[in-house]
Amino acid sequence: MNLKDFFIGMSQNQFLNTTAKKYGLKLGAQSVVAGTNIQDMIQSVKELNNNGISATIDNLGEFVLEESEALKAKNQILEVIEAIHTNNADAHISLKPTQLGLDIDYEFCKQNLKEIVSKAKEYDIFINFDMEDYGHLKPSFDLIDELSVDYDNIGTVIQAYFYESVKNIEKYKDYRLRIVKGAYKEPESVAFQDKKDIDQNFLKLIEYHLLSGKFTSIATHDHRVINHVKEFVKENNIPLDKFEFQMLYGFRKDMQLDLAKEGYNFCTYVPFGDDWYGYYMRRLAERPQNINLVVKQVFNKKTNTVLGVAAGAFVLGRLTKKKK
């Protein structure tokens, strides 16, 4: 098992997810999660705004299998919407349908989403539906189709590693879309496995939506992709107000500031909340070099959590194998 597979597996472990909540932001997560409450998150967003950067806010949460948890998440997101409005923050919402009850009941989830989208519409706030693993792809698109009948302040994500992403980006070209490579482990039957194929499809999707779509959010930390987009928009006379670059909170801060200063629209993905574990593990899967953060916390702060033990055991196991 490689590092990426290990961390993706960890991200889907419900026991570790539950355990991690008890200990707050540990093992380096505080560097990529903007606090555990709305007040701390809004402060982080305002700091970004002061530097010419907008934000998309993710109230973290996964493995929601109880209606009470989904309702709690809905109410929290409604509070975030009020906080954006009250603080005049340059921000919108990113949410996951599974957090609002998609794994419980489709109609229950739709009603929760409708309340959120409706409240956001009152304040002219955009709602982005994050896409998750392949098993949730179709029902998530179905929710967008149904809610779009009455609301125009919603958009979604197209994941480049799926074979069907070309079909989906054509279908949803009139929506504001965030284009990403994809962060889940998917089988070869539905997704590209080779990085080269994913990267190639990623650029193909970006170019298509820049030319034919409504508004494009290009989510990447790869300077090669960013430079390619800069040249592409110049060559095709694409206005700067037709797209934005997006990066994750806590990553490549200097590049985020530089792009904003260059005059490009820039949006930072700002996660917050105590349900940070799954999100953080997927960030480690995407950037395995961040294992250094875990090692530092495990051995320097003597973290005594299940998460710490698991991470430490994995690191020690790799070190032992290398010595052999």
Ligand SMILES: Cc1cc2nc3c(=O)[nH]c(=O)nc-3n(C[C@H](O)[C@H](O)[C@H](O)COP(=O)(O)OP(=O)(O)OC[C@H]3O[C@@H](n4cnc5c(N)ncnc54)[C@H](O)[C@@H]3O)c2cc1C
The other form holds:
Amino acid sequence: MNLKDFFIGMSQNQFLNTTAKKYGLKLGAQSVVAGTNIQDMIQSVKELNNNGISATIDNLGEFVLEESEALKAKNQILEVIEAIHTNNADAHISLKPTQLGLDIDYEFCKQNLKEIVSKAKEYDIFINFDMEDYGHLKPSFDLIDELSVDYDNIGTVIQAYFYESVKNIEKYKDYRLRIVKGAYKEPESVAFQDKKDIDQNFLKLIEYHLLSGKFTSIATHDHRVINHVKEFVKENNIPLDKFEFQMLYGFRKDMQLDLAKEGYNFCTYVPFGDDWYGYYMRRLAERPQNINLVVKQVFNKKTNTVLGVAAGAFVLGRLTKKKK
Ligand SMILES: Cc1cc2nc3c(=O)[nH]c(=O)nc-3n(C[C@H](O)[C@H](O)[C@H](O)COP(=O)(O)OP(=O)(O)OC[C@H]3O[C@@H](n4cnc5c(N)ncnc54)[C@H](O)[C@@H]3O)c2cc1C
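Moving on from the form predicted on its own, kindly provide the form predicted together with this ligand as a structure.
The complete assembly is shown below, putting the previous chain first.
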């Protein structure tokens, strides 16, 4: 097992997931999660806005199996929409269908999403449907298709590691789209495994959507991709208001500020809430160098919790093994 697989495995560990909620932000997560409540999150969003950066807000949570939990998530997202409006924040919403009940019942999930999209529409707020693992791809697109009949404030994500991403970007070319490499562990039967293939497809999808004239969010921390896009838009006279760069909160902060200062639209993905664990483990899977955040926190006396010790031992164990 490599470190990527290890952290993806950790992200799906129910015990650690539940335990993490009880202990608040730990293990370095506080540097990449904007607090556990709406007030703290809005403050972070306002700070970004003051630096010319907009935000897409993610009320953390996914793979919910209880109706009560999905309804709670829906109400929290409705509160976030209200908070964006009252605070006049430059922000929109990113949500995950599995947090709103996709694994419980499709119609139940659709109803929850409809309430959210409809409330957001009142305030002219955009809703991005994040894309999750392959098993949820089709039902998520189905939800978008159905809700798009009545609402135009919806967009979604195309994950470049899927073979079918080319077909999907053609189908959804009239939507505002975020294009990413893809964050979940997927089998060879559905997704490219080789980084080079993923990167190549990523550029192809970005170029396709930029040329389509619809708004494109290029979501990556990869400076090579960003530099490529800068050249591509110049060569193809693509106006600055037709695209933006996106990065996750807490990552490459200097580059985020620099891109905004250079005049590019920049949007930071701002996750908040107590359900931070799965999100954080996926970030460690993407870039094991982020482990230094964990190691620093594990040796911080305040994090001497069940979670800290368990995760720290796992992580350090893997590192030691790797050195051998
Ligand atoms: C805003 C946003 C939204 C997303 N939404 C989704 C979604 O809905 N569904 C989904 O599956 N995935 C989503 N992702 C995750 C995405 O799919 C990738 O897993 C993730 O972004 C890692 O890929 P990357 O393009 O950033 O670059 P990587 O392939 O991780 O890195 C490429 C290179 O960039 C450099 N680099 C990367 N990170 C850093 C850093 N922190 N510091 C210094 N150098 C660095 C390194 O040189 C590295 O080798 C999202 C990502 C972002 C940024």
